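Next comes just one chain, in structure tokens: the form predicted alone.
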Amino acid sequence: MKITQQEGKRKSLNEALITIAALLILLALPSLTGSQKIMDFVIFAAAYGVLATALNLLIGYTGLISFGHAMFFASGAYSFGALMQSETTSVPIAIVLTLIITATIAAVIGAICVRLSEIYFAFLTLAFQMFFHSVLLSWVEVTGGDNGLLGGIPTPVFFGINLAQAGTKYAFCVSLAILSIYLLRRIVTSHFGYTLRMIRDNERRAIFLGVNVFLTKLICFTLSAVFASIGGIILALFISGAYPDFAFWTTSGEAIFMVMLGGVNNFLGPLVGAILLTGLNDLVVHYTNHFGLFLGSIILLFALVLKKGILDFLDPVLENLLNKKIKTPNDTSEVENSDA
């Protein structure tokens, strides 16, 4: 026992070390490359890898397969928008009061929702999204309706720190980031995480056991809101602005093809998927106005050929070179591989 509680130190320890690590690396990133290109595509990366991370969340961990996420995705960018054209708050505060607006409708969305499963949770989850969708587009005066959130998004000066400079938007785009994923990290690793897991693999042994199922479900389908409401909040900064696609079916599936592309089972799959996409999409688009020939291309590629994502195809083979190397008599590879 007290091998296993050093070795999750350790392990919290390297994970805490490796976010530091890729910060660093990405706020270095604009004054090693000079290039305001890679500044703008990696903050729209971030917003949608928090987004498949979050969406994640529900997929690889609870079993739940959403097709309604990005309401909440819009949620975020909308209500951020919204508050900072009011100009009667800071941007900090304007976060926070977003988190909180989301927070409230998916808890209220999510209590009716993960009463169901399977592919009737999805409909569900589809049904009020397009709900949400629909009120955006009538409810002019406040969304904009077709035209979105128009005028811009006002980011006045905080604790010295001007969004209006771009270099500081992408700091700070990036920070949020990355602690957005840190923070999902530390969920799907607490015991919460695999209690989730428990849900997942087999719901009425959780139950025999104890668990309130459905506060359990609640709670993670409520977190996976907050945290894909902050891609929401980085995107409206990010162009200034918020439109009803933000909360068209077109992209919870978008989500769910980074999910699925990155790796479902693995917990930085859905970020590559969601950097892969758009990588894709930014060069496919110099080329041909056919992007849905060659997305529709990978999808074949990869339910044909690998039948998993990314990582999920690449973490066995990794496993095996890994365990060649070291190769301990207290082995916990497996304790390692249920946290991916």
Given for the second form:
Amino acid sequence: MKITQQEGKRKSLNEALITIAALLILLALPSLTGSQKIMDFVIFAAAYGVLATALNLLIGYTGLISFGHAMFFASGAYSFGALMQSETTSVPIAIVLTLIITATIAAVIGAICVRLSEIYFAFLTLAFQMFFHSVLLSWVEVTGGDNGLLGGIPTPVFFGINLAQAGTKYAFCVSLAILSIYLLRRIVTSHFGYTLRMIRDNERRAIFLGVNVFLTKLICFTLSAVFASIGGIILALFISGAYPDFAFWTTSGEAIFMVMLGGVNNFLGPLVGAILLTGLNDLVVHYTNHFGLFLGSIILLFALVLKKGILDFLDPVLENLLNKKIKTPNDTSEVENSDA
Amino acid sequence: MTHKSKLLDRRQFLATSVSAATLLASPAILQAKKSDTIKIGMPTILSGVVSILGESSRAGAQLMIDEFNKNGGLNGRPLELITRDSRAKPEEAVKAVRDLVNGEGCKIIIDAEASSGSFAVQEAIRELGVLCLHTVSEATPLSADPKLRVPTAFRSARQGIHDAIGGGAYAAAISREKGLKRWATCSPDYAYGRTTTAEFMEFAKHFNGDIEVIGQVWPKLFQPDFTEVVTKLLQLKPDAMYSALWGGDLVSFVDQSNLYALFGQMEAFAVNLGDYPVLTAVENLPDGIRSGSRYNKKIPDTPENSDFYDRYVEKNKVLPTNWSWENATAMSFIIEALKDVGSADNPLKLAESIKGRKIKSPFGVDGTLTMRSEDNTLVGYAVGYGITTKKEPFMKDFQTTAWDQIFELETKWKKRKGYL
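Now show me the form predicted in complex with the partner chain; what you just gave was the form predicted alone.
What follows is the entire complex, opening with the chain shown before.
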């Protein structure tokens, strides 16, 4: 189906409006509920939501299953935390520097990893992650070793914004998350995003069409890492610290599970997965210590019954209800109109 | 056919109104009843390989709470302990603390987390401003480093440097007596293992300049097979060996070392061996291993300590651990502060009440424990070393380190570290 340029612009405008509406709703949430607990939950879910959505750029859109994305999540938290602790930078500069640091690390690691595919790619990313985790544990003078970055993360006032205030921190973290997700959305609906789908679906065809597959994958890997590090920054701000656990393989596993839980073929799937998993975590630990048992049961349920993520499952249902096609990463109908 | 009127008569109207009002008001009534309780939150590790840490922490605190509630609570207001499993993840510990404070309304936190979790919780406490007692972390900087200190946070746990000074003095004396010059170490490969080992050997050398470390092995945390570690130690042929292994790792190490008769070939110092769960889990506990003080009903050998042991065992049907007394102590300080201030509403007042407070305690070497005001940390507990025996009470010839000596060397150490 060919979509006109006008329709494309209208869709882009709609997405921008939806993003603004989502941001306004989230910013109004504390006033509406008056609950600090809900604010805490939103920040925590936002951090993991950004990580999972960034990871899906590789998994869902490029067909590269990374087992090591927690390394970039940790890179964001540690770089930002260490820069702020050095008391030489302001928050915005520290964020920019963090993104540059993560992009550099990701470009180097990606240049090695994206030459491989499937299980070889997955294991190589896992290997790099465990190496990164070992560095965090061993380089005690800089990273604090097992104890993490000690002493909290100072956040001096910038442009009149004081992140030491709970409400301001909430608004900042939520804005950062929404902006990241919006930018990721722009990426996946751009020409670049559709090139990623083409590589995922038929790499050989992409090569024949003149696509520099290596470079495209590397850019995707780096972009995905940069956004994952924004998730790390949000979590570091929330807990005022950074810990080696952030870079452990279990964090990558949780992120993959979030993607699978929410739906790999829907842009918002990973975000939904992150909200569900963190919400479930909150609920389960409230009543029992058997978190693993519940999580395992849910994984079984999805693996044996649904066989797909929630939004992937709901997509056709909603489509029938609305009688309207819903855009998925598999949908290449907009390729001719992409304007981002 | 007659139709019943759909209108309510007066009686029905009154009955319905009362029922509806009761139903609608019940959350408020329950809330009012609930609000009478003083809630104390405890983030801890209740699942995984070290769940015993959380279980015995909870049991230690709950014992004191139950006894306080039985005696009427705080002017009729009972204490309630709410626990959250952090699964040993610092970010979960922080989230749990925030949930306990913001969601459950806890004004007091007992942080029964391992070290990395405790450092994370400390930062959450800095922001939330509630009263907090760290009850498990032995990492010295938590209270020694002034940059990390928080006015409303205290530590009612052992501190690594105190054990290191006591252990170093003891090791030096035994070394001199038996001519143990060549030492090896075998400690877990993470921050606690490395810092504790370094501090122990630093003070052993301080007291006895002849001591020399000829080799160190660093097994991974929770590694199942210690064969390579044991054979490496045997190859080194040291006169003595120090280990900061703990819990299941220490049980595995001792059991596997027995197969090689390691303990017959060198003098062994294991700071964490003297805890009941470890002592009772080792299949064939060798006589003569030197262990640091953890919890033992004979250390100090007083009726009060034996009484605590009996009460704990009667209630929980398991033996107390080092974490049990540390958490029971935290609750004792909290209870004294609550009695002093009269409510839990003002964390700063509670903190002022705890700062520098001396309480009667079965775990103090002189029957008291003090929350030192300079650095919000516990002093006066039993520090020293004894020798293991196969049967209860599992420890003999316990030598207590004098606190005057600990204070003197701790001050010098803090100056060297730049903490003073």
